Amino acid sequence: MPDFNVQVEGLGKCYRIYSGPMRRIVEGASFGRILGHRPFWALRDVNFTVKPGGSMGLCGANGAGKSTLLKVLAGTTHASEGRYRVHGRVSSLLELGTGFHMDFTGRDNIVSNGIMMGFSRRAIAAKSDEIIDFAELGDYIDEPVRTYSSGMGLRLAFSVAMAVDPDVMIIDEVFAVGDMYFQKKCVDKVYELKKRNKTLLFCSHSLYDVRQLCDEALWLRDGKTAAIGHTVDVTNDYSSYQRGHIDEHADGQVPRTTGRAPVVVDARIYRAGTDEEVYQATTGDSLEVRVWWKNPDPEQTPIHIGIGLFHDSSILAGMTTQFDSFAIRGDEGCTVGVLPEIDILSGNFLIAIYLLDGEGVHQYQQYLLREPLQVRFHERAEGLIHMRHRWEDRSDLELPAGLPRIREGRHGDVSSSGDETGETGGWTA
């Protein structure tokens, strides 16, 4: 068995750009002696390896080559140079509706997609109930796919792709549609694949999703590798690039600055009142999140700072200096968010720093701390928050009037009506 599931070496993809149809005809008629096109390299000299159980996130602007790379690896288009090797069964979600016949029903498309993936009709029939249950389309499963919304199409496509039980799963920005319930269901399924040592290639404009789902990240810019490495490092570099790009092309909606845009220089967690940097804490500890920042033009670009604590795909808590009417002044400094006696229970929590404009609307930067905060609670408890509580014995309190009557001798049998002395049996308050 190889020690990788995906290996890419010097991969490139070149498209031919013709100025008009006649140029294409002339080139064809001359058997290529007269060139009528100009080459456009959508992808050039890309190299990376993903081991079994690993996950690679792709980030970059529109047109950077992310989707082209995934299409090459999925086998839907050919590479122009270099080579790649994919070990195991591949399943991909590249574009919603790809491979679906719009006039076929959802059930018919399950069969046709399964056959295209190499399954027999018998094998697809055995998986159909599982696919339909996961998609939760109800009676719409027997309606034409052209009547589906984009979210319904995602449900069906994702369900079919997951039923294949792939060794390599390729996902391209499909979580942008669909309701939050099904998005969470999809994310849970992806986590399940990772736990089973499957490989994930994930492309998204949501850097938070990339950080949550992927161990490593690849930033593509103009078809070439701009950065590759640990997810936090690469996404922070990409965020800084985006921030500078926004500042260069600022319009009326984004305040112009005389120099660089506001920036978070560094952020770390300390034990409150000390200089001890900590990323492991116990419920009840007091912590400080110290944020060092620079703002070249505080008069024109007032700023606010936000702190977000995330667990899995949910935000546990969030706070901003704007909500608390705390003013940030000067062109550089350190703002400290004090978290006294944290009531968080055991778990790992990502901490993100947000640099916001004076209205708290525009986000200049999202800065993720390099290490998650590990919290431990040494008592028995459930959930994520330690709810302060106590128990009391108040047997002297009487039941409120008007409660439903309860049948004697049958636990949990509750009725709101009945004759106290009739054939229905004895009733007690």
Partner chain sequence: MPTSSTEELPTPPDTDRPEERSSAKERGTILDVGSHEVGGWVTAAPPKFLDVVQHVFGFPRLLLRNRDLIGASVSRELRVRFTGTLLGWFWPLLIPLLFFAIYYFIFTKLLSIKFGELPEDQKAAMGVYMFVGVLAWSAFGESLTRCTGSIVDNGNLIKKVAFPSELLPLNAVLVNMVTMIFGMVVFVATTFITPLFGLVVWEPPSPTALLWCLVLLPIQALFTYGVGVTLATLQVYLRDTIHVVSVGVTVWMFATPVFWAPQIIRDGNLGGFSWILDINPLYHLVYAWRWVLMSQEPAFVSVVNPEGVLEVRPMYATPIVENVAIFAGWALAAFFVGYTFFLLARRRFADEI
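To complete the pair, please output the form predicted in complex with the partner chain; the form predicted on its own was given just before.
Lone chain follows.
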């Protein structure tokens, strides 16, 4: 087993921009002696190594070279300078539905797509049941692909790409169209790949996805490496850069420099009232989140602070000083969010700090705590939160008149078939 799955050294990609076909002819006819093109470096001097089991997330603005890098590594275009090597099989999802033929059924497309990836007909036939199971398209699998929604296209494409059992999986911003359920499934599949020492290269504008899927991140700016390292650090850097970038362009008349924009300096979790920093807690503990911030120009940019708790891909709790009408004054300070007797049950929770504007609308910065909060609970309970409750014995209560509000016992009750919406709507079998 080598110590890399993907290794990139000084990689660069230059596109040739021709102003017209005549220039191209002249350049071709002179065997390149008369240059007719303007070089455009979409990627320059990129270096990184991804170890087996590692994963690299790419972030950066549009046109920063993320997709170009992935295309080079996927082998669909060549590098202009530098070199790279990839250990093992590469499977790439660069765009949805490429290679799918719209008039053929999902089943046919699995076969033809698999063959295009280099499988023999026999091998792909052996895998097709697994692919169909994973895609969970139901009867749609025998419908033409043109009838699919984009999310269904993703299901099919992702399932086929995964069936190749790649050593290196390259995914370019395609998850966004999947529903929550399938996204979760994809994420699980990616985790499973990583456990088996496979590698993921992932590009997304959703920093949350990058943090969730990748250990390391590479931030590309204008084709060059702006930052590389631990995914939380890099994405924090990137989002604060973006914030500065927005500020620079937000008010055309008075462009504010990055230095004058509000910024979160640090944020840590402490046991409430003590100086003991803590990331492992038990349900019922009292904690506080201390956020140190700077705001050089509080007159121009009043701020609010928000704290978010995430579990898997859903937000468990979110609170802001703006919601609670808590004013933040001054140009520097520490705001503490006190969380007395936390009611969350066992699990790992990501804590995000938000720096918001005076109206609580615009988000200057999103700052993720590097360590998640690990909560343990030693009693028996299910779910994410500890709901306050007690039990009582009240046999004296009469059965009320009217229809039962629970579903059981309603079989054959024709009159109630119309009220499927409302509070019972979520409880489908």
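By rigid core we mean the largest C-alpha set that fits within 1.5 Å across both forms. Positions refer to the first chain, counted from 1. Since we're looking at a predicted model, the values are computed, not measured.
- When two forms of a protein are overlaid on their rigid core, residues whose CA moves 2 Å or more are considered shifted, and Leu137 is one of them between these two forms.
- In a rigid-core overlay of the protein, Gly306 has its C-alpha displaced by under 2 Å between these two forms.
- After superposing the rigid core, the C-alpha of Ala126 moves by 2 Å or more between these two forms.
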